[in-house]
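The chain below stands alone and is given as structure tokens, in the form predicted on its own.
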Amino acid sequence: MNAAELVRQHLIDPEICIRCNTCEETCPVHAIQHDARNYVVRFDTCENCRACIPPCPTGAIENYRRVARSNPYAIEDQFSWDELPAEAEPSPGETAELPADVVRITEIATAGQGGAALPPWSAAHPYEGLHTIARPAIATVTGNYRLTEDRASSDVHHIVLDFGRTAFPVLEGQSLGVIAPGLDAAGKAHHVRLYSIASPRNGERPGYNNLALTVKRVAADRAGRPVHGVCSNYLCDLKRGDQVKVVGPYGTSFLMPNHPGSSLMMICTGTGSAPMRAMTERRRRRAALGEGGRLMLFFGARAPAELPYFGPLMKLPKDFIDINLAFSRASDRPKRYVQDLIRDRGEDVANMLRDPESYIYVCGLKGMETGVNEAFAAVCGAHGMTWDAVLDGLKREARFHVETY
């Protein structure tokens, strides 16, 4: 009898995915796809390149099972599960010894080619998934307001969820995942859905052990059908005193740097101010240690009724943080959005490129990225250096960061 030849077949577990997508739009060869369950990945398609990987910021990307060649798991089988299947030893006649190309995606693992984003070399430790599905931390809601004016069309709230004496430390950056109540259409539970924290690592209210969310609640896709986002929509309607199951914290690249002299810019819409607002406060509450250097921020939204946390930021010092607010539906304005005013700025934003101590953080929806870049593109233009070769150069310093949804 001939012996079946293993392989390493590429898996997503689905106790711990988090549905935010990440890994499909990377995938190079389109091997990830997903249903109203599960993201699985195509054994036929996977050429175990790892370009999922880093974007994955709960680690259920990174699963493997031995399967004989002839015989992997199907994708139907991937959409049904609940969990992934046990490892199994091998059967009589299959060969114990797995063959060379799955040596070889070890060793590229061991290697760390294509492994995770690295953080800035002086951000703090972080610490990662304390808390599970099947043991989540139990917070309560000690606050929840709208940031947004009643007359604006998104509705965001500022939550602020206290642990009590249960540990859940976190960094600026980080994330943490929601699981809300009840079940979907197919009685199963709901997915974690992941939200960046938008307080500083001492917590929303120092000395407490705090801290806060930026949600928008969805009433509507990208294409503006109607939808009534589960997860978003329960936070939005939570009262003090509400209990909410939490996992994580989430997240080991996108983080601020810790060191004296470092400057910060940082480009955001919507809730992708979550992040940026815990590092400005981080900043701010360590002003008189001269922790920091420069911070440059590019905020957009639709309107100044839209914009959160708009009413604080005009309250900061001009020579804390140097503020460039784009609108794109202001009746009273032109159309601008971020990549606008990082043209406008063009001389601040090369010479911060330039710097090896400056920080360039992006987050927000994804369909800023191609604007953003290009932007970039342009200002290194007309400052003597190419976007291409600075971006790898902010890559390899891990002075770039993206986080987009």
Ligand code: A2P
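So that the term is clear: the rigid core is the largest set of C-alpha atoms that superpose within 1.5 Å between two forms. This structure is a prediction, so every number in the text was calculated from the model and none was measured. Numbering follows the first chain given and starts at 1. Compared with the form predicted together with this ligand:
- Relative to the superposed rigid core, Tyr208 undergoes a CA displacement smaller than 2 Å between these two forms.
- Put the two forms on the same core and the Cα of Ala68 is off by 2 Å or more between these two forms.
- Put the two forms on the same core and the Cα of Asp221 is off by less than 2 Å between these two forms.
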Second form
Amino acid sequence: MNAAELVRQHLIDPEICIRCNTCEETCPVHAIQHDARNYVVRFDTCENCRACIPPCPTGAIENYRRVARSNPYAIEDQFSWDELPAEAEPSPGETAELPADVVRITEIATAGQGGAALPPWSAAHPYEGLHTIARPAIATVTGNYRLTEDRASSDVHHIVLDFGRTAFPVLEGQSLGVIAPGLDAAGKAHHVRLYSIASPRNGERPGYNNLALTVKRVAADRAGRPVHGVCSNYLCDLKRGDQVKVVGPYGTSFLMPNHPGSSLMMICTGTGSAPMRAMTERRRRRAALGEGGRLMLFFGARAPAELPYFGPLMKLPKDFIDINLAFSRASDRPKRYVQDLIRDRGEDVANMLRDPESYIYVCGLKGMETGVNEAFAAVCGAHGMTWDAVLDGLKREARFHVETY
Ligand code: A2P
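So that was the form predicted on its own. Now I'd like the form predicted together with this ligand, please.
The next block holds the full complex; its first chain is the one shown before.
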């Protein structure tokens, strides 16, 4: 083989990857895809731009193997892996050196990249990946409560995990991973499942080393076909005193600003309310210190009985948080989505978009992204702004954060 035909193939380590989807979302050329088992990189599409490297919370993304350009690992190979293949020894006559063009392309691309999405300038510094799949933290369940009413069609739980004397420092907006016990159909350990943390940084109970998760029991897939969500069912069935393997925390950009006077616009559906609860509660605890700016919430659920934290939410003072609830299947009112309410509140939304101290968070169903963007575009159009230009500015100033699934 001629040395010039050797290239570095970008691969993802299936042993470390927590399947958080960040790389797939980040890749500008859609070279990364996944199945139920692995995330893989298409050799013929990947341009080695490295945009996916900084956002990966585990480092699973940063793996390469030297391969012949004419014979890279196919995505079918990668889908079947439980671990990365060993690096092949160079054959006689081959060189382990990378061809100059491959190195150069990588360096140029890295220099031109903006790197990972930034948090608000006044966000606190997050810890990330303190606990790994090989060395998870062990948390004890101290509470598990159903949040949705008995008559509700969805079963959403508020699960409190206590870390005892194990460090698990979190910030509002971060996630953690749970390793469900047992083995999958292939006899392998279950993949990590990610959940947003629903508590503020100083604990579900202030001063305690605990936090809560908002978990919806998965009993059907998006198309309504029955499926048994391995980790969500495991979590929803936990009893007080049970122990849970936890990895993380994860997330370095979907974080709240801390400077006095900064405002939050929070847009969520279903369990996407978890980080909004964490941020709202942080602001509530800090209100007396004068940290608060304005809080505006758009929250979508099928009906009041299906809305996690409906009761506590309705008790919050109106001058503390401006709550807008969209119900899509309530029998006594027309179907509404969060994007409808953003339009209804156009004047106030436009004012927040113009306010350099406001930060916007979107969390929940993937499908809401398009609708929310269209609603912002309509509001901007009606108030003398252009959404594309506003969005550019928001992103540049780390004031627009989206986490959908
Ligand atoms: P729908 O009644 O159409 O499913 P879920 O209960 O499944 O977690 O969903 C939470 C809320 O999000 C529901 O009211 C659901 O409405 C709504 N929803 C579904 N699709 C979208 C979308 N594309 N944009 C905004 N909200 C949506």
